[in-house]
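Only one chain comes next, encoded as structure tokens, the form predicted alone.
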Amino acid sequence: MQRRSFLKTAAVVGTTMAITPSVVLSDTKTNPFGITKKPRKFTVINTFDLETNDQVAKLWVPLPLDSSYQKVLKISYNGDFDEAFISNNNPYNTKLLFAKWNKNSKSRKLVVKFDIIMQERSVNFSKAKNSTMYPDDVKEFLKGTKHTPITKKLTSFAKEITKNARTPLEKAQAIFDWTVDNMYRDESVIGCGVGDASRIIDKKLFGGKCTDVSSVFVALLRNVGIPAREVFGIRLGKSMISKSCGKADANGFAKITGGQHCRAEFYLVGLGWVPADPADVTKVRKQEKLTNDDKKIKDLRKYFFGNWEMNWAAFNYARDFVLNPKPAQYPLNMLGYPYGEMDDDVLNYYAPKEFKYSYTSQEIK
């Protein structure tokens, strides 16, 4: 695996962030999309515009997480609130831009602004051990939440599955497969999901967007003995797989309001956290009309076992936590979207429009 400094400083405007001195530059072997691992660079904007009225109104915004395969070069923001900061003051140390307007405000504008350069995702599966001594912060990825819990029946529902499986690479693949090969992408299911593991099992409900098959993906796991956890974040940019997976004009611009995605991981000592992305597969398999038995999707479902493009931005991995500053409802599902409340009233975030926000994306080459 080779290394190589990637940033050595970084600009940002508001607060004061740590900076992750390298990004980990993988094997360079191909796959079947034409994926490469020259490193792709993209400017968000989030502009927001809220309705002016006699109440207070509070704005939490998801920002990116540095990480291994992410770097955040800078982010900015500005508009005419009353307070504004970032923190990740929270139990799942989540970054995000907190911003308070006070009542008959005489507008509520606020834009944020962050660039991001990010690179593809992938293991070797060769360096997985089969040793379950996992650090203390893995473990906390162990235990059940209320979208995603630990139970006597999901545990025997997982142990069925993983029935044949020895070791936890082999328990992760049988679950993987399992989820990609009985859950299905339902588009009358509004944003990504809930996420109610539990709901879809037990009711064997298993047609769903993201969160929903990655919350169950990562239930099964959990339920077994493997720390996992969902990954929430957006669409940047073109794939190379498909459409379906991001798309954006000639010129790398992408108007990115809904392009909110959750993906998964799962731990493997030898190898940390492991990308996938089960959703994905059956997105693609739904909007393209394809069969398991297409060439396509036997390549991808091998592709995102291990394996993430790098056209969409990570966020965060909280699940059923409480906001910083508290908010009126807690604790909160996920922060995937952006989350906003007039007084005591949660704003729509499945609504843009509604809300009054927008997201866009430049990919600079």
Given for the second form:
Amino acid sequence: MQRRSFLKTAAVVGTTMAITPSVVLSDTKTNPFGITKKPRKFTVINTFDLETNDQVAKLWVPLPLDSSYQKVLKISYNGDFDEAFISNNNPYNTKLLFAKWNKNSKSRKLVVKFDIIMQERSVNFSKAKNSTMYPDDVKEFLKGTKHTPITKKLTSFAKEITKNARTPLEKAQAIFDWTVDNMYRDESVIGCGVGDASRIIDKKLFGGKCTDVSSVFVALLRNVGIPAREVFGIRLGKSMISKSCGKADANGFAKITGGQHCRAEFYLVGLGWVPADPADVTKVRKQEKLTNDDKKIKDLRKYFFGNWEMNWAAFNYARDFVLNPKPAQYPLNMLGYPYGEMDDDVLNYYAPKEFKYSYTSQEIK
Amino acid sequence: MKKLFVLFFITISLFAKEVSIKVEQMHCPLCTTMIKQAIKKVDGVTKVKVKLPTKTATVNYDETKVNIADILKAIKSTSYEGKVIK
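To complete the pair, please output the form predicted in complex with its partner chain; the form predicted alone was given just before.
Now the full complex is given, and it begins with the chain already shown.
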């Protein structure tokens, strides 16, 4: 906890870490899209200018996680809040910035800035083992949640999809193929979608956006005993694959408000967490008016099973959890967007203009 | 003047009602915003509190202007079903 008087004058408080990716620059692997292993660095600025009124305002802002493929170089924040702190004392080790303004604050401004460096993710499936002896911290992602439950019906459904698969890798591939074949992008869905896998499968409503598609993929994997998780984050810059997967101007600057995107990972012994993105296959297919027979979609569905193009920053894996500090409304479905409350009223995170937040990103060449 | 004010207050109180409605399908914090906004639009509703942890909407209203069916209809307009519990 920190005092307002200090924070008003202290422009930068944050974390600084050295970047030592495990696989640095050595690999210049190519693919149909020309994506290389060269790390990419971005500066992201997230601003808030909340309404002033006689209510207490609280914000929970998702921050990027540190991993083998993504390092946060520095996080800073400043504003006129009464209280603010960064913490990962949350379920799923979710890192966030909490900020609070007392009622009748004259202004409610906050600027969060972070520098991040990331490297394309790619796995070599020849190293996958058939074991299902998972580490304890991975077993967490075998459990069902409210929106990605383990049920007899879903298990039976997932087993039917994987009936011809023998190994965990073959099962994961079968579920990925089923998800890409059967789900489609529905542009009318607000934001990234709710990600209610049980409802989508039960009602055979296979249209949705990235959280919907990723949640179905994750739920089906968990129902056949493969650890899996959604990864919530935001697109930062230009994609080599498609404008649908990220864009920026000639100088690498991008307005990324609304660029939240949910991907997925599953766990294979011998490989660890394997990146996947069935949702972006459906997005490119829809927005570029392609079919599954098109070469680009064939290449893309192959690429997004085991690879991530790293023009996107990962925030967290959290689903159906209670934030800390505890808000008035809970549990929270996911924290891909900033979450805010005025007393016990929830600010609509799908309406950034109304909420009054924005994101920009600058790629550092 | 004071008597008139008291009479007015009593009259208002007589018609001021409160109802608690369970909304089982409420599943995320944004649902509370959608439901609250829909109920607030109903003429005669004076106060709304929607809580996700208990999945309830507590609505204060003037029964000379609105009835419970109107409030349930407003909830239904957001694709949720409400059931009066108190």
